[in-house]
Amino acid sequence: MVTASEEYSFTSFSNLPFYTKVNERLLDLAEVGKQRNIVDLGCGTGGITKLIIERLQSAKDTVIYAVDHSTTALKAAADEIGDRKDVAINYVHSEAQNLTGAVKEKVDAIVYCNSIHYVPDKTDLVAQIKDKLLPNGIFAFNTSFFEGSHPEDSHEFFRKWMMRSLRILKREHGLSADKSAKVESRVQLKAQDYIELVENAGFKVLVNDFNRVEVPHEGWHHISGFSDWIEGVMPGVPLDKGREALQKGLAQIWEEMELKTIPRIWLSVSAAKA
């Protein structure tokens, strides 16, 4: 039986090839793989964990802590990665905000892909990350939820898509979005706010990268089935109705505008514990 959280999960989007490249870029910029003790924070179904394993320079001496709040996702990650004899992988059930209690040991690197925008108290989380890192340890994260993540040449598409989807929602279901009910990822920081966040915590920023990514139709289609996206652009609307309206609106606008891709900007940051 598929639960609501599984049905509206990030998994379909995260398995798309372009998204894998986004995260490969972060890991390579941060040189993740040189370290011996690495935390994959918010590991989901293990996609990033697998990319980390591929980059290990000395797998037999490495321990990876795959941390996620979902037991279902952790089981899927363990099944996907399988029984590895060459590297130790510890699957840890915990919210990211409880990192201090979840991982007891000090580590060399902490990777947090496409999730920091969900955290209400980012200052506390980054303080926990710093405390958990060894001297000169690396904190690497990325996000496409920040002010400036939508390039100017994507604005017309988003405006038309949202307007069409809201009309479909009203016409077919008699519903309207409640704009007063925003989820945390929609309360967006500026890119500079993220830099200041880690610098104020005592990190030295090594990489501050902006990557323009051409997202295909299937990316926007799958993200429209993700609960956080639906709640963000159609707050207060039932997930099934929101998904239906968004995906119908997307299909119509995509065809009308004769689109192949729509760009989005990913911010990648790598910082060392000072």
Ligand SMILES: C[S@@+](CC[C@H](N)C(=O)[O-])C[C@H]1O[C@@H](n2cnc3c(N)ncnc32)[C@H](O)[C@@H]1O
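Since the model is a prediction, treat every value here as computed from it, not as a measurement. Just so we're on the same page, rigid core means the largest C-alpha set that superposes within 1.5 Å between forms. Numbering follows the first chain given and starts at 1. What changes on going to the form predicted together with the named molecule:
- For K160, a C-alpha deviation below 2 angstroms is recorded between these two forms after rigid-core alignment.
- In the core-superposed comparison between these two forms, E54 has its Cα shifted by at least 2 Å.
- Core-superposed comparison between these two forms: the CA of I195 stays below a 2 Å shift.
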Contents of the next structure:
Amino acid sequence: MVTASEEYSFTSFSNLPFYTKVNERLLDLAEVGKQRNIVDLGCGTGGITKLIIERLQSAKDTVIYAVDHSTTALKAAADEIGDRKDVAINYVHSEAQNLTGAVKEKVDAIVYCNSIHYVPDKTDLVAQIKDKLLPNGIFAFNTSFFEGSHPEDSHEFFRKWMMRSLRILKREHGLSADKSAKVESRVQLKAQDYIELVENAGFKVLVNDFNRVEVPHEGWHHISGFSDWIEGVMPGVPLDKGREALQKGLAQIWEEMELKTIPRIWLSVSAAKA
Ligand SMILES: C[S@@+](CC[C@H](N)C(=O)[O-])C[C@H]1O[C@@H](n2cnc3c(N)ncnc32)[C@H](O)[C@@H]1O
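Counterpart to the form predicted on its own, namely the form predicted together with the named molecule:
Once more the chain from above appears, this time first in line as the rest of the complex follows.
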């Protein structure tokens, strides 16, 4: 049986080939695989955890801490990854902001994919990340939620998609989004703010990379079924109604505009503890 929160999980989006490519790129930049102890922060349903496992050079000596505040996501990650005799995986139920208490050991790398934008007090979080790393440890994160992540040539699509979806929501369900209930991921930092955040914590930025990614229809379709996305673009709207309106609106606009892909910019940062 699929539970309500599994139904609105990140899994179907996370398994799309374009998304795997984006995160493989981050793991490349951070040279993930050489390290022994790795934290996958905001691991979700384990998409990145699996990529980390695949590139471990010596899985038998490696410990992965997969941290998320959603028990449903952690359970889905454990089910997806299954029993592994060769690598120790600790599923840690915690807010990222409580990293210090949640992971006792110091680690060689902390990977944080598409989740940093959720946390309001990023300064404290990045300080905890630095404390948790061994000397020369690597902190690598990426996000597609920052000011500038929507390229100019995607604006028309977004405007039309949102307008059409809101109209469908109103017409078919008599509902409107509550714009006053804006969530943290909608309050976006500039890329430069992210760099300064990391530098001010005492990290040396190794790579600071913008990657324009062509997101196919399936990407927008599946993200429309992810609870955090629905709550972000249609605050206060019941998930089932929000998903339905967004997916219907998407299908119509995609066809009308004869689209193949819509671009999005990912910021990837890899930094070393001095
Ligand atoms: C967009 S998903 C990304 C999941 C995974 N990193 C990936 O890329 O496949 C964001 C994840 O961050 C988790 N998350 C959001 N805020 C969090 C917080 N404050 N502490 C821990 N996890 C959080 C959510 O539960 C969700 O699983």
